[in-house]
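Let's start with one chain on its own, the form predicted alone, as structure tokens.
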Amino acid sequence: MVRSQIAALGILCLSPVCAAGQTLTIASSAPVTSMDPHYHTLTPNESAHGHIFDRLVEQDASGHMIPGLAVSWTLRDEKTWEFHLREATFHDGTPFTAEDVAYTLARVPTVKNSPASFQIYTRAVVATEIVDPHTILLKTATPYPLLPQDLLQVFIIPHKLGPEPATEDFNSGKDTIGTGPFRFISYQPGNRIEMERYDGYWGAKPHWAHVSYRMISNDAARTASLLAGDVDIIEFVPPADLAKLLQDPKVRLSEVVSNRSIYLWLDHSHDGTMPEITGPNGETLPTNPLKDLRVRQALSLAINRAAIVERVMEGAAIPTKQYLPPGNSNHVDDLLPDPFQPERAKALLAEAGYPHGFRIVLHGPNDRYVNDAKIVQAVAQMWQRIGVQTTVDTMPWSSYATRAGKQEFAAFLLGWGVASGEGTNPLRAQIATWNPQRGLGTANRGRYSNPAVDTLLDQAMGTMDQQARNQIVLRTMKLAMDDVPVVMLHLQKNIWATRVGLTYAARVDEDTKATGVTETGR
């Protein structure tokens, strides 16, 4: 049976190697929306794509930058970065060269219909110069110290794909050609991705001959699949199952506090009447209450984060008011989670002109983040207690993400994983004023805008000295988060569970990598 027939039937693996036990089955917690590595800045996509494609700069489990397809990078002058590339080959045998880097960077901003573009990570590069097949110069219009961090997000594809390769051709497998440890076999949207070991990989040879990357959004089903032996590793272990799995001798757990924050977006795009917000008796309001800082502060102070962490997340999170965890160089030490102060929240609402509160719809996904629907329900109950009559509306991520990006919601739950581990990442993407021309605010779904924050952020992005830049980033983060552009809730703990005999090196970036799963014996 030819490979295309195997892929069409969705058969996992029939080779003697797989039969010998070298197949690894991963249960991902969220759907992969495309095999195009430049289509959608979405953590599940990037986690899956990292098996097939490589970046110039990679990241270790602790979030530190390490060489990828680039063995080194240096600042030749304030506007020129020089990258030295390693010897590697694509899965079709084509050598990797500097031409592929130039081609990839040019392709990223041209991807059609991208729901969240990667161009924010390539925008700074205004010109490329190929010195030789393994040396390339990347030129920026102004001093730009963050280019290596940006390139942590950009997977390299071969220039032989030609002009404007279509997203559909990656989904079909026609163009799904990388330099990564595994090569593409098949993709069934919402179901699974099949991959096989690439023996020409430039790095350490993967232990696993075949990887079946299954998408199981339902928490209970994911745990059940592990316990039944249908999968070897699951990510985002449901908090409700933690106690049970800790006591199970057939299971091993690994965890770390992540760079993934969970928060509520509040709409800043409407100045006047908004359909999802009405007066306490359903009457139309002439202005959007969420534009008032006092209202945003009240909604935050009404939330008992400790209770959510303890009762909803069952300890698998820590309360936060910022995007990065303690210990990170861009964590603001004196930016503490808002306390639970419902009486103060009521006073702020009255001061803002809403002594009897108002009505609002709170939206959330029900299959994307750990306990997402339960978190939304808990917040709604807390808002009710300060007079904000809250209706909950949850839905599958596939439809939710599109609607949230169109500013259809007044208040809605989302998460952001800071893959680079660096503070300007969420500030540029989430908090900066939406400006597609500059590649800023590309994930600013609430359309928050604060000129003072924008000014400081520009200053940080142009400061070459790392220590000085870190101090500006800390000031920017505090200024922004004190203005409550979003209502921060908590940082998730990344928790994986494997069958006995396997172990996984927990990662702050959430990626579930087949190369991180090792056999340890029983």
The other form holds:
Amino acid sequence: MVRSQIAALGILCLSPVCAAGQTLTIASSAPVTSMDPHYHTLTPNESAHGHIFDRLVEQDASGHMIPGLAVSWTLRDEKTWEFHLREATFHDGTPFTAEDVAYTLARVPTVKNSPASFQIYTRAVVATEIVDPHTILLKTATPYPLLPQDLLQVFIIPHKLGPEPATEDFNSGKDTIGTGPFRFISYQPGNRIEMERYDGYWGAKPHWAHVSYRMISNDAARTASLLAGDVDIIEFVPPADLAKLLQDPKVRLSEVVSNRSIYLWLDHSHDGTMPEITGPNGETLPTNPLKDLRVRQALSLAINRAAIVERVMEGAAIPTKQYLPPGNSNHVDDLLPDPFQPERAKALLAEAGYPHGFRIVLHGPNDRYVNDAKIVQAVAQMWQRIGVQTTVDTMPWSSYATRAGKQEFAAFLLGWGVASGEGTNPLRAQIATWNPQRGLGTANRGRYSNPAVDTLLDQAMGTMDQQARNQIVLRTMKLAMDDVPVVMLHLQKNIWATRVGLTYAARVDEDTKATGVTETGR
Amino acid sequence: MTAAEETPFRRFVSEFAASKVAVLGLAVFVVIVLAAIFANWIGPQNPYDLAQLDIMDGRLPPGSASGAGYTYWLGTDDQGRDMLSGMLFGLRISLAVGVGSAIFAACVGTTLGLLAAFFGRRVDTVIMRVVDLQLSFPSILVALMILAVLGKGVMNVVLALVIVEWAGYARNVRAIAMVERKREYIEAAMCLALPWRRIMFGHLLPNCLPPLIVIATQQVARAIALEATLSFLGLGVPITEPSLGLLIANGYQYMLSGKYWISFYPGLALLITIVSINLVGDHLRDVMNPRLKR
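Complement to the form predicted alone: the form predicted together with its partner chain:
Expanding to the full complex; the earlier chain stays at the top.
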């Protein structure tokens, strides 16, 4: 009965597009704030824009760099990169040339009212030189080995859009012209984006004729819409629903360990009294216990990471002591997650001069990371057991984010996603000594400082040979993490759920791409 | 004093006892209050002591055995908190916040309502316009704004509830006092040139009390529900010291996964508490309303 109705609809639908292929409905977990690809550095935006626009350099599902609109790139000299471009056409039929690359790099810093600019990814390029329509030279002020990684973030737009195209014209669809596998049909903020297959795409022809990209930020509603058959694939499956979905014969799960680590910052900024840390009876302490490596080690050894992963994260994470997952070229193999050894933790505390522990306040957001408030509570339980009397304070991200950057918290939970999958990113942003002039330690909220790490990191950044640089990065990572600047907890898994009959090639970078969804049959 | 002698209090008690539902409501409420007061002795665990919780005991179904040897009769939440202990301690917070805020709000609202009724004119206008302004906002919205500014904490919740609730008392008390103010005994007191404070609190207030008690009972139930709502939204009490609303919030995401007990039992406790208070309040209103007298 149902089948015959569908057949009848098929006959009614006479347009060639309708007959040729099917619609894929994606439910994303967060609203896409704009269709301007250079407006807001936000993962949900980049995930959606990747359907319409291409970058010079792309990432495969496991995070390795692959050619995008550039077929290859080489170093001409220490400060000049040469990019060879591919033959491709934009959705309006104009061919893609080096001029579009130069235009895009010039446009990025001019976007008005950008809440988080893409400028950080184009800043390194001080000059461009078009050699021929398919070759361009990008020049940097100093040797800069990470240019390809930075260009991973920059979507190319056509130069015929003219000077300073407005963000509104991208939202309306007037300027939403890319070289990607799908072309723009419509965008309703906070609701959905409609796209159709672009037949002139340079890569493999997409299977799906039409993509409906819906935004469903409520976790329960997203799961329910998959179970009801309203959508074909959902991203960020809530851990609470994992057990149920695993048993559901109508649903298939795809997962991969992500580049997003969850960890606790410890305060290194106070040498003397840290207001949020007091003695076991509430008395003022003359020094900050967290400056003592033994105390930091004790706080890490007290945590039962396996229990957090199993009970709080429902298996949607793996314990870690570093920012990048196994399999990544910047993952240090001999840097294992700290074991759960409460007795040794107590001994270390006693050795450091705190046999009766101390009092500390542990802060966390309650609406930012997966199960953030629950993780903080679980850690507080475990610290309590080694004699560290822990008070938990959670608040919404909007007030948390600013306060967590002011060095007023003793210990606080944060996450860091390494979008480029490259090890110097967390080291430069988080571990390097705070130095905003040099762009180092910009996210070093605990104000950790270790001259040995800084020296090694400078050395890595000056090394253009990738193999040699990787070796230095691994040494830096090991040296830094053994000093416990932050108490690493786990790396989240990215989990997608599809209706049975589809599979998704789970991606490290959190993007949900229609081209990654394949039909497998029942 | 003989058994046949009828005092106002006795008449009140016998009239109240005439409704079996109200007596049942009162009995249930007394049991709930006692359970909350003696939570330390009834509950097997101190749910606010993090060292007594074990995450490995998280989300156990009702009747499971704990690692420490006792039984989780109503199961555990995601942090390994015994639901029975958590609910008893949570009831304590919910009741304290509800009753505390109702009493504070009653004091503030009654005083302002009496002042408005007694002095009239400009005092009345100013106070009642503030009341109008206050009542034109949804109370949950006002409470959310206050807590967003003040931050979390039990005392802040009480303060927010007082700010939200005083206006209701003020308006009701003013209406009652306006009627009483025209009565002869007030006129007599005025003629004696008694100080205004004495007339207001010594003569006017006692005659406004019966309806005030009815309003206060209903406001307690309202305050408990509002506190639960605020905690559910994550703006009330700290997460390590959950009230009933926060316990419900902890469990609702597991409802679809079949782990019903985390939300269900605190929800049931909240429901029973509010219904029992409302039963008592409704009947009090009937008993104390002279127009309904047989």
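Numbering follows the first chain given and starts at 1. No experiment lies behind these values; they were computed from the predicted model shown.
In the two-part rigid motion between the two forms, Ile495 and Gly516 are assigned to the same rigid part, each C-alpha being placed with the superposition that fits it better. A rotation of 25 degrees carries the smaller rigid part relative to the larger between the two forms, according to C-alpha superpositions.
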